[in-house]
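Shown next as structure tokens: one chain only, the form predicted alone.
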Amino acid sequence: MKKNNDNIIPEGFFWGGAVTSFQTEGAWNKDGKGPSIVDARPVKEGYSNWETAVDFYHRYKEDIALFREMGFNAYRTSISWSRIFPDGEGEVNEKGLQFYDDLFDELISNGIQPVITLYHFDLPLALAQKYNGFASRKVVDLFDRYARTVFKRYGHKVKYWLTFNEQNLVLTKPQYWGVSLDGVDHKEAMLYQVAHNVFVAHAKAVKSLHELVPGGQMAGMVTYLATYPNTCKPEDVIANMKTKELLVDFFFDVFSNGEYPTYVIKDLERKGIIPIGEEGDAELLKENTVDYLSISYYQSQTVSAEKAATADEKGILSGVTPNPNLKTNEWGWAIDPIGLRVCLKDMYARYRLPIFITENGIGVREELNDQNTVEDDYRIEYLSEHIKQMKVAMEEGVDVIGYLTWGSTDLISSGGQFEKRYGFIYVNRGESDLRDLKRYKKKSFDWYKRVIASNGEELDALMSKSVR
């Protein structure tokens, strides 16, 4: 990409927003869609279900017109596997395929590049019930069939793809991959077996994309929790290093290098829990590395060796503890823009691959004011400071190709909360009261429009200077 005069951000840089199908579309049982594991989740008291979400399924043209007004040139969403194959493995659902054809056409006609995630925690329910999700190699093969189906259908419309959203959560939230650990004697062994199966599924999708879509670009994606030693004690430094290795580096190493790193192999050998593979797995991983790397970034934490030693059955997150030097949002997530720069610099130094920031944002409880808007200066400040740190990392040589905020409109959080609002566009509904679902522009709408129009030059003059 070509740089614009003195602006470190090049022409063609991707600006936009990111969502998932299940958190926005609604229409959970319309036009042949089968149930997913999300649809079967128990709904906590006072929370939302995902049946209607923000009704993007029926209102996408209205929303895309607003995205175009903001200046989006990229929009990340996911394809619902159970819209394409209602039970995950039977006949393809043409109405589901047609919906995404229409959606991608609408985005493209408005100058917006679809950036598409194949899997965002919404396995067809039948595959969880029948096979225990990605604990089974059968589901790995079915995922490849699904991936090849959508590559053939949409490969001429979609260039940028991601296999699994936040793939590193497989070790901490296996339920997102349709896996139950009930009755499993050695849970850690099962976690790494599922992780291996998902790596194989990822590599199969990379292979299929490169075979079927000339010029197609595939990413491996993690949620990057920046971590620091809790103190300058060497014990905390090592504890932090080990946490980062298993939480982040492990996945990027496999995505980029095509093999398990030695620090993982030695640990699994010592514990006697090497995952069971199939012939050809090693070659598959080695020959199908990614084209770029993708992250979600929201917060940072510290790691305490003492806490890790005393924690009980919390695995790789056992030593993680809040950083007392940082402010948090109302959900306790630390606000750390410099942490984004730390992540970007470390990633690029290790892997030398383009980086796409495909999620960054802040959730806040919000209501419309008398002018039918939201004065969300806190969101402007949060995003502005993160973009500033991204730009500093780019000045230091990091190749960043895009920045997508989490949410465009408000949406239902992955935990089922609608009042945790992320968007530039307020959607008029509550947790259970759907109201009229009307869209209203927040103050940040016009701010982000100016950011995009200036290619990241016009941020907020009231913000403090970036740390250099």
Ligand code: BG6
Second form
Amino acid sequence: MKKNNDNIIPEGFFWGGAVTSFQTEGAWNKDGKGPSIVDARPVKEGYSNWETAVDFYHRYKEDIALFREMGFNAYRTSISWSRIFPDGEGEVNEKGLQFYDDLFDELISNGIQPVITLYHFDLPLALAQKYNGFASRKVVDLFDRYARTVFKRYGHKVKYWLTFNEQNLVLTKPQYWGVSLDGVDHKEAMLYQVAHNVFVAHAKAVKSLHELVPGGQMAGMVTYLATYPNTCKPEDVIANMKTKELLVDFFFDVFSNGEYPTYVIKDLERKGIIPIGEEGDAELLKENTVDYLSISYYQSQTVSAEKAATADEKGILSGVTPNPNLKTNEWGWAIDPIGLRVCLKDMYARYRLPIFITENGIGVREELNDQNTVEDDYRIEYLSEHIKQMKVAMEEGVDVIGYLTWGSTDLISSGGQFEKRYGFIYVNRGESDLRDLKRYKKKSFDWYKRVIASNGEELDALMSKSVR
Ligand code: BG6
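The form predicted in complex with this ligand is what I need now, so please give it after the form predicted alone.
To see the whole picture, the full complex is given below, headed by that same chain.
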């Protein structure tokens, strides 16, 4: 990429937003789409179901016009596997394929590159019921078939791909991969088996993309929960190191180096739970490393050795504890822009691969004021502080290729709450009351427009004095 004058951000840097199919599209059973595991999730009292979301399926042209007005040159969303293969394994659904053709064409004709996640927590329900999701190698093969189908169809429209959203959650949230641990005797062994199967599926997708799409770029993605030692006691430093190894490093190591790190192998050997692989798995991982790395970043925590030692339930997260030095949002997510810089520097020092920040943002409960807008100075402050730290990391030599915020319009949060809003564009709906779903620009809309127009230079524009 070419740099313009003294701006650390190069021309061609990606600016935009990121979402998923199920958190925005709605049309959950339209045009032949089969149910996914998300559609089957019980809806908590006072939360939203997934049937309509923000109706992006029908309103994408209107939304894309607004993204263009902001100046987006990239937009990340996911393909819904069950729109393409309604039961995950039978006949392909042409109407589902056509929807993404139309969507990608609309983005491209508005100067916006689609950045596409193959899998974002929404397995076709039939594959969870029949095979227990990614616990089965059958599902790995079906994922490869799905991936090859979409690469062949969209390879000439989409250059940047991600395999699995936040793949590191596989060890703590196997249900997102359609896996139930009910009745499983050795749960830890099962978790690592699923993690292995997902690594194999990831590597197969890297291989297929490189075979089918010349110049196609594939990422491995993790959610980077930054963690610090809770104190400067050496015990906390080691506890933090071990937590980070399993939360983050394990995944980046396999994506980038193509093999399991020794700290995982030794641990699994000691416990006698080395996952069962198939012949050729090791070569597949080794030969199919990624082109770039991608992260979502929202918050940081600390790790305490004492908490880990005394926790009732042992696990990767048992030592994790809040940082008393940081403010949080209503959901307890600690606001830590410097943490983003820590993550970027650590990743680049270890892997030397381009980094694409594909999620960053703050969820807040909001209402339209009498001017039909939201004065979301807190969002402007959160995003601008994170972008500033990203720029410092770039000045310090880190190769960041893009920055996408989480949400663009409001969308349903991963837990099913609509009132945890993330967008630059307010969507007029409540949890169960869909109202009219009309779009309204928040104050941050104009702020992000100026950020993009100045390629990240005008970060303090429009910020109210109280937060400057
Ligand atoms: C990421 C997920 O973990 O965080 C998204 O990729 C999710 O699906 C986002 O929506 C924000 O989390 P939440 O729980 O506030 O929606």
